[in-house]
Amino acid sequence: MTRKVGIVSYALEGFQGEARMSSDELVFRAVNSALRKAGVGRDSIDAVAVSSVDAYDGITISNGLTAPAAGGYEKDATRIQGGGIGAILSAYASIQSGSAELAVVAGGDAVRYDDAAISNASYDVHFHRGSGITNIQSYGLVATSLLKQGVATEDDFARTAAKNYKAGTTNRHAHITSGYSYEDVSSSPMVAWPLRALEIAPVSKGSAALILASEKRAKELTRNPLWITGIAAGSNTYAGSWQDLLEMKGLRKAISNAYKSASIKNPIADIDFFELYTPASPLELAYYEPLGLCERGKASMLLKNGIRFSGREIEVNPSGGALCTNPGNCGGVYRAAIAMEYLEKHDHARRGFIQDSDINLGFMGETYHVMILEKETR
């Protein structure tokens, strides 16, 4: 029998600049705050899932620091590498299995690192690394393909970035709140054609924590739990063709399974907002069609006309997205917390979609995770 799993609390720490604390200190502060908001202590926790990547933490087995800080000492603690929703999926599975009633999900980013060097080191040592490719160059290659296919134009890339920067000005947790305009973006330096500097996400520092609960515990702890009605993952072939990469089969599989779990028939009608992991602005346009928001090749038109249903506008990245806040370890946890805040503040919004992946390190063999959060229906 499927058990309902809800998220009853969240907390965010930092993100406005360079971290003034270590990763474990950031995680401790975020988890402690989330537990206090939920009205529970560490003794109530049954499981802990930490989202971390050794390369971003500067040490191996980095959860040796962050898991205890998240309350995982002498608990069932798991470490998941990736953007963060993978860790949520692990905690969700613990509650679904009946082995946990209350679980913590957390991650933190504090260490300064050479983003290009770490990204290049993640590529296959025999076939890709020697070319010097990095995450930003791989985003540029995908953007070039979108231009060639007629999916979008360079103007569309700049307009997408400007849309997100405008949204970020209202996000009190955002790293970048400058509200860069289309003119600012389109005149920023070229980094990896056709990508300009302001079309590429920053490296953000901070920590995020969530408290997940079984239906029984969720209803004991809050009158308004947010339910995870769909959650799924999908991976692309590691050594597949360039066409395989562009088709994003892993993302499509994850979306399909999450929509099925949440009984989503028409995403434009059934979902109120989307928080997507798009570390380069062209990727948002590439995701519109797999999400079911437009037909193939119509992303540009959707950007210009907006996503509307029955007189309401469906927002994409109302937080400003990764262009405004981009933590490597806890990005998916951050976006889930941001989605919770959006649902709490907007009475009209009932259901939100959150997506992440491990493409912070670059493309090839990427894994995508998606989740659907839904308000309690009365």
Second form
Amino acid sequence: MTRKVGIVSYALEGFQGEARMSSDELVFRAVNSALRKAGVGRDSIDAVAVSSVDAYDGITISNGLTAPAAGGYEKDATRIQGGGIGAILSAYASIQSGSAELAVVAGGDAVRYDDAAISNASYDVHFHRGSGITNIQSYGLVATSLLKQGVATEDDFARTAAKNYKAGTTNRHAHITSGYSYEDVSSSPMVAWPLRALEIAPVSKGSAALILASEKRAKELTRNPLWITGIAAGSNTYAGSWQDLLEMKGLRKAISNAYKSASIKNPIADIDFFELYTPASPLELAYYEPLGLCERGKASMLLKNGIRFSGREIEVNPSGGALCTNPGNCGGVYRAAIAMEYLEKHDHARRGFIQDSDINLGFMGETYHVMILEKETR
Amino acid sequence: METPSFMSKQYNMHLDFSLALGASFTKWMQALKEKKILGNTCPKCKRVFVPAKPFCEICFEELKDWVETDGTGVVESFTVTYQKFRNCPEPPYVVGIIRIGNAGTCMTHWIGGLDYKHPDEIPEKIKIGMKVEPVWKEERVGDPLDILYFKPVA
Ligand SMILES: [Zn+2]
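Let's see the other form, the form predicted together with its partner chain, since the form predicted alone is already up.
Whole complex next, starting from this chain.
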């Protein structure tokens, strides 16, 4: 029998500028604040899942510091590398199995590093690392294929970025709030053709924490729990064809499993907003079709017309997405918290879709995670 | 003296590693010394892997049969880098996804042999589906960088 798992509290710390403290202090602050909001202490926690990439923390076992900072002392503490929704999935599984009633998920980004150099070091050393590839070139390679397939134009890449920047101006947690226009984006320097500087996400510093609870605990702690009604993962090949990579079968599998679990037949009718991990603007256009938002090859038209159902707009990245806020360790946890805030603020919104992946380190052998968060039906 | 609100600690890491390449990768790398690009084949799906791979990720079978390609390939995608990245070449350079022979997989390598005098025009000079061939180094050690770059087939 499956148990219901809810999220009862969240907290976000930082993101606006440079970090002024270490990762563990940032994690402590977010977790402490999320626990206080939920009205529970560290003693009540059964499990802790921390999301981090060692290289982003400049240390070879980052959770040594951050698991205790997330309340992990004497607890079932796990560290997941590869996106925050992976850590949420780990905590979700602890609650599903009955081994935990209350779990913390957290991550923090503090250390300043060379993002592209860390990405280059994520590629295999025998075939790829010497070829001058980083996450940015990998996004550029995918973008070139989108142009060739007629999915989108260079103009669409700039318009998608501008749409995200505009949304970011209304997000009080966002790192980039300058609202860059289409003109700003399309005149920004070319970095890796066809990608321009303002079509690529920055690196953001901050921390995020969530408190997950079993149905019983969730109902004790809050009148408005949000339920995880779908959560799934899927990986792609590393040594596959270029077509395999573009087809994103891992993402498609994760989406179909999550939709099935949340009984979603028509995503446009059944989901109110999408928070996607799109560290380069063309990726948003690449994800529209696998998400079921448009037919193959129609992303450009969808961008132009917007997504509407029964007279309301279905927003993609209402937070401004990764172009506005892109913390490498806690990204998925941040997006889940942002989605909770969106559901709290918008009465009409019932269900949000959150997507995550480890493509912050670049494409190839990528793993995708997706989650559906839903309000209690009254 | 005023106490700053926070300090920062600067540091770096330099670590040495050694990776054993195994029989498949070793055979593939050794052939490069002879200006040969080999592939190995999945017994189940019959896909050819270039570069070689010890196993098929999809069928989960060991790859044992070898084929020799003529070294030519087609460009599946490319990106033109205009910015300097650490541990990467001086810009501009072109990273290409190249499918060798009838391979079912791809190699990542540079596309060169182009006129780089007008960097803005590089993207127009490369076409997806364009046929390319390897330009070899004089001194080869058994490494993908024994190929200087792939150039358009005249
Ligand atoms: Zn196979």
